[in-house]
Amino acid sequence: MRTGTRSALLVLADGRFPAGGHAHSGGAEAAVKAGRIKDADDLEAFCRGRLHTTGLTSAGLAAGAAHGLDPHALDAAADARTPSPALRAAARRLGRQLMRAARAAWPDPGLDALAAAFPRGAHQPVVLGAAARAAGLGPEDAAHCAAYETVGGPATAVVRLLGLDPYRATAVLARLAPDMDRVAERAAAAAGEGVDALPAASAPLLDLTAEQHATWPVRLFAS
C-alpha cells in the first residue's frame, strides 16, 4: 500500500462513508430467516463462503476499475456475473449512491465520465474501483475495500437481525482478515490481465434467496 493514500483507503472502507451499504445485508437477512445463520459460528461460515465467491468476483471488478480497464466492459462483465435481477438492481442502486459520495469526496473527470455513461448507476464494484482510482489508490487497495464490504455488511446486519453480540461479530471479521488479504491479492493479480481474466465465482443460493427476499412485503434490509 502506498503511504500517501493510506488515509483515503480508510475513508473509502469506513462503514460511515455514505454509500448506502448500511441498508443491505448481503443476503444475511434471508439466511437468518431460513435458519442458516443462528449464531457467530454460522455468521463466520456464511461470510467465508460469500467472501470466496461473490466477494472475489466483486474484488476483481473493483480492482479492474482501479487498474483503468474499460468501464463499459467491466459493467457488462458485472451483469454477466450477477444472474439475479434483484442483485443487479441492488448493485446499480448502490453504485449510484457510492458515485454521489465519491464525487463529493474526490472530484475527478473519470468519475464524472462514469456517472454520465451510467446515469442509472453502474455496478457498485465498478464504481468502487473508479472511486479508489480517483482517490489515488491502486487495484489491490480497491480489492481490499470490496473484500471487506463483502463480509462487513452481513456482520453488521446480523448484529441487528439477531441481537448478536457486536464483539463476537467483530471477532468474526478479525478471523477472516487473512482470507480477505488472499482474495484481494488474487483479484488484483487477475485485473492486471484484463477483463476476461477477472474472477467469475458465484453463489447460486445467494442468487435464489435474493429473488425470494425481493418479494417479501416486510423486510429490514433492501437486499
The other form holds:
Amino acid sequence: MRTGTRSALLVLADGRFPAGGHAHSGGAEAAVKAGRIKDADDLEAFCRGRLHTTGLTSAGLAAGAAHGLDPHALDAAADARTPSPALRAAARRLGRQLMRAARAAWPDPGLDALAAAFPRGAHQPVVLGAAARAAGLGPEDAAHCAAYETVGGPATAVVRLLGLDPYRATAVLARLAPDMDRVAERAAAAAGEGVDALPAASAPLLDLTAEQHATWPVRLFAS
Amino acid sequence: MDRVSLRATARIAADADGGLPLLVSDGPLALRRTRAPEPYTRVTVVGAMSAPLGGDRLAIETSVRAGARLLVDSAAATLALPGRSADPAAYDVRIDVADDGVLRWLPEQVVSVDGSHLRARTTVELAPTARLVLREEQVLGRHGEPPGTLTTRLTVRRAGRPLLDQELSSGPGAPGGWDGGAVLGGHRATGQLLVVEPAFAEKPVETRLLGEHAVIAPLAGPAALVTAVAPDALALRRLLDTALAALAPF
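Please could you give me the other form, the form predicted together with the partner chain, since above is the form predicted on its own?
Below is the entire complex, every chain and molecule, led by the chain shown above.
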C-alpha cells in the first residue's frame, strides 16, 4: 500500500510545507499566558500530554483517511472529538489551507473529491491523511505526520513566546520521538479497524483555553 | 479486600406513564425508586457495598422509552478501589433515549482512589427528538492522596451520528503528560456537563466562559458541553451547577 518515497513523507511533514500551521501554537500561547509553560520541562510535559490526547486522536483520523475510510464519517468523528468551536473552526481553516498545498504537490482525484465535498474545509487530520494517500504514503506515515505536528507546533511557538533556547526546544522534540512512534503505531492499528475504533483522547485544558484564547483582542497565534 | 471480583448489570426502563417496567438491581448496584419533582420519575443508585474493585465488571443499562421523563442520580460518590485482581475494574453505562424522551443523568462523582484502576465507559444513543442532561465528574484521589489510574470514555450518538466522543486518562497508569499544562495542569477534579436539546438546532448556545476554569460551548450538533477543571470536587460541582441552571430549563 505504500508506494511513495520516504522523501515524500519529509516534504509533507516539513514545517515549511505551505499549509499555514506556523500561525498556530497548538494551545501553547494560552498555556504560556496562564503560567503553565515557563521552561523546557513545562514544554515537555505540555507536548507529551498534547501528543497522547489530541495528537493520538488526530493521528487516528489521519491514518483512517490514508487507509481510505469514508471521509464524511471521519469528518463527523472529528467534529464529535472536538468540543471546542474555536478548535473546530481552526481545524477546518487548516484543512482548507493544507488542501490547497496538497493538491498542488500531489494532484489526485481523491483530493479533488474531498475538496469538492467540503468547500469550507474538512478537519485538518482528514485532509492530512488524504494528502498522504495522494503522495503514495501509508496510514502509519500519515499518523507520524499528525503526531509530529502536534508537538512541533507548540515547541516552535514557545521559542517565540518565551524566548526559549531553540536547542532545548529541539531536545524536547527528540525526547518525545519514542512516544510519537508509539502514538503513530496505535493510531494506525485503530484505523485498520474502522471509524468506530478510532481513539478519542481529549485534553480538558486545551479545550477550555482554546475558547479563552479566541476572545483575546491581541494574540500572536491564531490558536 | 477479601472478596473475589464480580460481574453485575443493573437495568432500568422508564415509560411515558411514569412507570418503571424494569428496575433490576444487581450485586453492588442497588436501584431505588425515589421521590421526584413532577413530571419526572426518579431512580437513585444506592451503593450497597464498596465497588468497583480491581477486576469487577459493573454495568447499568437504562432505556428511556418514547415520551418518558427519567431522572437518575446516586446516593453517594463511586469510589474506585484497589482490588486483589491486577486487572482494571470496568464500569459501563449504556443509555438509550427514544423520541420525546427526557433523561437527566446526574450521578455523584467517581473518585479514583490511590492504587485503583478503573475504566469507565458511558455510551448514549439518542433518538432525534430526545433530550438529555448528563453530568460526569472525576476526582483524582481522596483528600491529600495521589490518584489511582482512571480512564473515562463518553460516546454520544444522536440520530445515528456521532455527537460527542471524549476519553480522558489520568493517574500513574495513564500515558505521560496527563498532569501537564495541556491536559489537567495539576487540577484534581474535572468534569463535563452535556445538554442535548433539539431546539438548539434553531438557536445554538453561545460560547460562554465561566471564570477561568469552565466554559460552555456549542457542539457541532444541537447540544452544549460544559468543560470544567477545579482544585477539588466541591469547586467543580459549583461550576457545573451554575452551568446546569443556565443551560437546562427542563
